[in-house]
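The chain below stands alone, shown as C-alpha cells; this is the form predicted on its own.
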Amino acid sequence: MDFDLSTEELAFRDEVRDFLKDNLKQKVDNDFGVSFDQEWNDKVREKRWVGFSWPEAVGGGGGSIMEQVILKQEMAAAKAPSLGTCFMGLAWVGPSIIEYGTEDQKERFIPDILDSKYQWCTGYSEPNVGSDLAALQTKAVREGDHYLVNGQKIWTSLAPFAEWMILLVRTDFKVEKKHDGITCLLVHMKTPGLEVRPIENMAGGSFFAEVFFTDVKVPVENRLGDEGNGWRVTLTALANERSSIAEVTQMERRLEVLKALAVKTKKYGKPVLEDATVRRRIARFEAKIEAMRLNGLRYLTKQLKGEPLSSETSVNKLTRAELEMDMGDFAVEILGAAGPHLRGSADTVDDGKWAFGSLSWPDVVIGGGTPNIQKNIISERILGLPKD
C-alpha cells in the first residue's frame, strides 16, 4: 500500500500543524488548566475536528480516513488535549447512533456528544459470563411504551461520572443462537432503580463501577436499532473503538518521557540509562511499539480499501495492555525507593505520577476487553485454534 500523502492531504497536515503552533500554549506536564481546556474545545469544535470523520449532516467534519489519521497523529505528537472529552460517546456511542439511530435520537444525542456536554458509559460486561459477552443475562421485558430492566453489569467504564449509558440487555431467552435476542438501550443514569457502586483501584481512582438494575423503566424510544439486533449495534461500536493507529504515537511519546526519566534518575552516581539492562528493556518497548505501528498500518490499508476491520484489531489491544503494565512497572522500578510514593509524600518524584500510573493500569488494560479476552479472540478467530 502506498502511504505517500496526496497534495490535499499534505495541505491538511500543514493546516493542522499551523493550528497547533498558533493555539497550543503548553505548560509543564500538559497542565493546561480549565480555562484553556474550554477555549481549546471551542476552537477544535468550531473547525469540526471533534467527530471529524462523522458525516457533515450530523455536525461532523466529513473528513476522509487518511485525514483523520493525520489529524490524530499530529495531535498526539504535539501532546495536545483530546479532540472532545466525551470519550465513550465519540468512540462508541456516536458512530452507533449515526448508523442505527432514529432521526430524533441523532438530533437529541449527537450535538451533545460533539459538544462534550457529559460522559457516556457502556453497560456490556456482566458477572459470571467472563469473556462471553453474548451470554449476558440482564433482562428487559417490554411493557407498553417502556422496557423493564433487571440485572447487573460490572467493570462499567466511566459509570461513576456518566450521565448516559449504552446498555445491552436480553429481550428474548428462547433464541437458538445466543447472539440473537439482544437489544441495545440508551439509559439515563439517574433513572429510578439504577444503582452505581464505584470500584476503587489501587491508586484510589474509581474509573469502573458495578451497576445494578431493579425494575428500571427505559422508554421504547430509547432503543437503539431494532429489538433483538443489539449484537450488530455492538459490533459497530467495537469496530470504531479500535480502527485508529494514533495511539501508537501516544505510546511513542510516553516512551520518550520514560527515557528522560532514565536520564535524570541516578544509580551509583550515573544515569540509569547507562545500565545495559535498562537499555535492553527500553529496546523491547520500542520493538513492541513499532510492531503496533506496522499492525496499525495493516488496519489502515483495509480501511482505505473499504474492507471491514476484523479480529486482528485485538493484537494491538493486547500489545497496548502489555506495554501499559510493563512501562508503568519499569518507571517505578528505576526510581528505586522513591518509586512507590504517591502524591503528598516527602519522597515522591514528579508529584507521584509514576506510582499513580503504575497502579492505575486497569483503566486501560480492562477497558475494551481484558488481555485474556484478546488472547482468546486471537487464538480462535485468527489462528483457528479450538475454543478453551
The other form holds:
Amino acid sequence: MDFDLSTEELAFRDEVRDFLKDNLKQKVDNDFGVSFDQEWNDKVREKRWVGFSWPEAVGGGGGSIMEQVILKQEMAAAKAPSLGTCFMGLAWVGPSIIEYGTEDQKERFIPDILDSKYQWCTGYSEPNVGSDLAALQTKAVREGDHYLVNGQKIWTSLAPFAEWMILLVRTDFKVEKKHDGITCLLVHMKTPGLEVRPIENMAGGSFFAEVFFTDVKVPVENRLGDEGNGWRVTLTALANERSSIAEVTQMERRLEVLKALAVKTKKYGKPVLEDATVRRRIARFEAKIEAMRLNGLRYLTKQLKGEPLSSETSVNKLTRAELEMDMGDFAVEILGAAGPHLRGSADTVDDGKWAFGSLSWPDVVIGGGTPNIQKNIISERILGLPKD
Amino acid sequence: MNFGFTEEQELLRDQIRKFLDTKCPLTEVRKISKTKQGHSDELWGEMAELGWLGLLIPEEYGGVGLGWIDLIVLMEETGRFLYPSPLISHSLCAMALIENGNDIQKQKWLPQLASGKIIGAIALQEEDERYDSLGIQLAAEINGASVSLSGSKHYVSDVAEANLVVCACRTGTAEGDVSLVLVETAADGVTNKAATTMDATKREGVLTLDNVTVATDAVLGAVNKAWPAIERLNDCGAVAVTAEAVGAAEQALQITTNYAKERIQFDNQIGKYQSVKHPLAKMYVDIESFKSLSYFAAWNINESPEDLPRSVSLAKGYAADVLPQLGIDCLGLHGAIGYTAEYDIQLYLKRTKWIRPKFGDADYHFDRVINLGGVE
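Next up, the form predicted together with its partner chain. The previous block was the form predicted on its own.
Complete assembly follows, chain above in first position.
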C-alpha cells in the first residue's frame, strides 16, 4: 500500500495548482446550479482538460486514469467551476460517439461538446419504462433515408434547455430478448413533431420534461451505431461514469457546511452540535464519506492494475444516495421549526437553502438508477443471487 | 498510488486461508472452544513456526519484521474462520514491547513471544469502562528499585492463558500520570477470573494484582508518560478487532448468500425475492466500506501515526455501528434453522456482539471523530 503520487503525477498536480492560482477568479460556493464563465471555459479548454480522458485524436486530453483523478480532485478542492458545461455530452454522449460514431458524426458533434456550445439531453425513460429501461416502446420505422419516430419519453433531464438528444428507440418489436431491437439516434430538439413539456419538480424547478414524438423524421446518418445495437451503445455510455472522487470532495465540503450550521444553530441557547445525538449523526456522515473516498481509491487501484471493475461503482452510488437524502433532511431537522421555511419567509435560515436542498435529492438519488436498482445490481452481479 | 495488497501479501492470505481451512474448520473451532484452555497448542505452535506469532517483531528479536498491513491480512482470515486463539492479545503485547521497550526488555521477551514459548496479553481497561487516562486507577507504587501493584484490570482478553501481561497502571496523582508495566502472571499475588464470553471463541476476564512486586525494569518506557502509548495500543487493538470483523462479516454474508441460493420457498430460491436480496446488498456495501476504512487505519499505524486516531475511529465506529444488525439479519434470513446451535450462522452473530464494545463502541469512536474534527 502506498498513497504517494509519482514524480510525474506530482508535477501534473503542481501544474493544476499553478493554473488554479493564476486563473481561478470565482469560486463555486453553492451546491445548486453552476454559473457559466466563458473565460474559464476557454482556458480549461485550451489546457485540454475538458474531455481530458478522451483520445487526443478527437481533441481530448489523453490523460491517464491517475491524472484524471488528480485533475478532478484539485478542481473540486479549489471550488473551481466545472470543466465544461456540456454535462451529458461530456459524461456519456461524447464517449459513445467516440466509440460508435462515424467520422462524420465525430466531426459534427465532438468539437461542440468540448466547446460546451449547447446542452445534450438523454431520451431513455418512458411513462411505463423507468428502471426496466430495455422494455422501451418508442417506435422508429426506417423510411428511405430517415427514421420515422413516434412515442413518448419522460423525466428527460435538461430537455427544456438542450439542443440535441441521445435517444433510444425500438426498431424491432419481434425480438425474443427485449435488449435486442433497440437503436440509438441523435436527434435535434427543434425537429418538427418533437414537443417538450417541462415538468415542475417538488422544489419548484423545471429541469426535466416530457418529450413527445409525432412522426419525427431523423436522418439515417444520425443513427449512432448499427440498427438494433442501441443497448450496447447505452451500456458503454453508462460504464463511462468513472471515479467518484470529485463527488467525495463535494460531499466533504457539504459536511463542513453542515457542521458549521450545527454550531450556528442554537437550542436553549446552546449550539445543537453539543447534543450527543447530533454529534454522532454527523460523525456517521463523516464515516460514510470517508468510506466512499477509500472505496473509490481501492477500485481505482484495481483499474490501475488493469483489472476490470464489475459493479463495484454501485457501492458508492448507494452510499451517496443515502447521504444525499439523510444530510439534506438532517439540516432541516436540526433547524427545528424554521426547517420547513422557504426563501422569503421571515423565519427562514440562509435564504431557504436548506429547505430547498432537502427537496432536491431525487436529482442524484433517482436519476441514474434508484437505490433499489443498485441493490439489484449488487445482489445479482456481485453476490450472484438469482434475478427477480 | 496503490490502495491494495502486494503479491506477497496475497500469497500470505492464501497460505493462512489454506492453513485454517484444512486445520481449523468450524467443526474444529467448536471442539477447541469447548476445551478448558480454549485454543490449540498444536496449531499455535505451527503458527509460530510459520512466523505468524512474530509478524511485527523485528528479525533481530526472532520475528519476521513485517508491518500492520501484513498483520491485518492474517487477522481478516482468523476472523473469517472464527479461529480461537490469543493472536490479537499476543500481537498487541509484542507491539507494546517493540514500541516502548528498551533493548534489554526486547531481548528478554520478544524472542519468546515470536516462538510462541509464552503468550502475551494487554490489560488497559478497568471496571469503570472508560477510554481516558482517568480510567486507569490500578495503583503502582515505586519504591526504589521495585514497583508494588494493587488493583484489578477488567475485560482482559486471554487473561487465563497469558504468561506476560502489559498492564496500564497509575503511578501518580495528575490526570496523565500513567505507566505501562510488564507483569508475569506466575508472580506472587497475580490471580485471574476468566470466562468465555457469549462468543465461545473469545475469552476474557479480570486480572487481580494483590501487592504484586516487580522490579522497576519491568516498566515499559518512562514513568508517568505512557498515556500516548496506551491510547495508541487501544487504537491498534481497534484496528485488529475491525480486521477480524471484516473477515467474519464477509463469511457471515457468504453463508447467508449461499443459503439464499439453496433454500426454496413458494417455488423459488428465496434469494430471488428483494426482501432477501436487498438486505444482503446493503451488507455488502457496509462491509466494503468498513473494510476500506480499516485498511487505511492499519496503514496509518506504521506510515502516518498522527492520522491513526481519526482513521481508526471512523473504521471501528462504522463497524461497531452496523455489525450487530448484520449478525441479526444474517441469522434472521435463515429462519428457524439459523436459531439452532448446530447451524454455524449463530456463531457469527455472537462474534458481532463481542466486536461491538471491544476497544471502544460506536458512541466512543464517533464522539472522538467529532472531537478530533476541531468543531466546537
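Positions refer to the first chain, counted from 1. So that the term is clear: the rigid core is the largest set of C-alpha atoms that superpose within 1.5 Å between two forms. This one's a predicted model, so the numbers in the text were calculated from it and none came from an experiment.
Relative to the superposed core, D145 undergoes a Cα shift smaller than 2 Å between the two forms.
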